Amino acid sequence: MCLAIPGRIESVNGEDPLERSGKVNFGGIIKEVNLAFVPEAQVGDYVIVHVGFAISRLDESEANKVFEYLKRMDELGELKEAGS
């Protein structure tokens, strides 16, 4: 099943828009993922990330709701297994 899942961005790299990236945290799982979809975005924002692409911003509390439901689903942890 794919599923697009928000995470906080860390770090931003690349001055690019086309080739910006950054270090997005994930409930404590952190990936590197492609921020062209979004230019506004900057460190501390939450972004909705679907196969490797941030492809939207949202709000901290939507998110932390996402994440509570995803640890009830124990999806995190098929994150976490598709990382090692």
Contents of the next structure:
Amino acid sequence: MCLAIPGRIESVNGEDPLERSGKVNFGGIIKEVNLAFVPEAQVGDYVIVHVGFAISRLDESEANKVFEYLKRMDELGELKEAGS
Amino acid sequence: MKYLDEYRDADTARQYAGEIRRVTTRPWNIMEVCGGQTHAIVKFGIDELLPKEITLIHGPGCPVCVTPLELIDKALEIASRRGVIFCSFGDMLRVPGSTTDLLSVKAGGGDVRIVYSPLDAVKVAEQEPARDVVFFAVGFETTAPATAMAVFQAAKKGLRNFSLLVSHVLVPPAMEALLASPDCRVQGFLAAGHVCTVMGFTEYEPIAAKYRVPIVVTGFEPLDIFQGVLMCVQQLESGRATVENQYARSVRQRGNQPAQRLMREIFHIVPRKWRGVGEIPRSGMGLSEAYAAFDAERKFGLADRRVEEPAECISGQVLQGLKKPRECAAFGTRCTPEHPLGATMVSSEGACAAYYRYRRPSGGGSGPGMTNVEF
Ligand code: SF4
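Alternate state requested, the form predicted together with the partner chain (shown: the form predicted alone):
Shown next: the complete complex, the earlier chain at its head.
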């Protein structure tokens, strides 16, 4: 029920910020999504969608940190070993 | 799919598991707050890859599971009335009330409709002006902005045949209630990433400081959960207790401001009962006075109804992390997803249902695990 999944904005319509909506692509399945809560999101952006509403725009640069974190830990480990 | 598949990479998961093993020197109990995380942990067998010192405790973060019996009974009563169209998220339909459930009301001729979004219920109200359309608004902070928008639009359209049975709950007060209990075994939290996507995480800082618990805002994919656990263990091992954000691709410190603005306009904070836990002060959202005309409890004269919970189901203890589903005598025998006794067996995010699906000793109960193609 709290499920929220990422999808890519294909098109945006509506001028009124509170009525803004768009088509979002979830791996091939296209759904109409309310975009009122992500006024900054544009076509091509990925958004997290929950019960028909986009609740955030995914940040590309933060998205890779999961992989960088391990590398950083590795380097720290090596540094420590080198220093001891 | 982008933003999904890469976070299920088995090699990286194993590296995380190895790193967690390396930094862990003592036993730690970490609670994942959200049922979506519980589901992923059990489904992918994440807990089984962690060192035995780490115990994951499944928290109360499943809105279906914590909706109090009282509200379910109110929903059943409203849905049974003639002329009413009762709209609900699908997973509320099999939640047992005192005597029946919404699915049975529907089978008996009640007009109960499953909707995907609260806005779908507003559409039904526009299409059926002669009938009373009621939306069962359950959910955490993640879902509340959608409900708020439904109320806002209904008000703008002047819909008088639309109302909501509101049971929105707030996560931080429930975490505090858990921490304040003398039985509390939780030493660190993985906070719910989508709740924080809406609310941000500043409200967790005083909790981390007061109870000296690390709180790591965490996402829902396997690698998110591994990283969240690692960050939490690192804090625990080094004696730190701060709020950290693992899920920064979606969560900003102050959350989603437009969503919060609308929530403040439509709701006010109320005390709320949690199923199996009891009443927690300031832990829910109700319609503010200006939107009281949309309150189904008032409209149908049910505001003062009180219902007590039955004793046999131990889901309250499961929700508080005091017991595992398998410790319940009814688990998998008298209580199954087809015939649930308690709400934690109903939703796929409920701890009992997740264990039933992926962890039964017989009947193919072991989950896809890390070696499965799904990963
Ligand atoms: S197995 Fe069923 S009866 Fe037992 S705690 Fe879970 S929901 Fe309640």
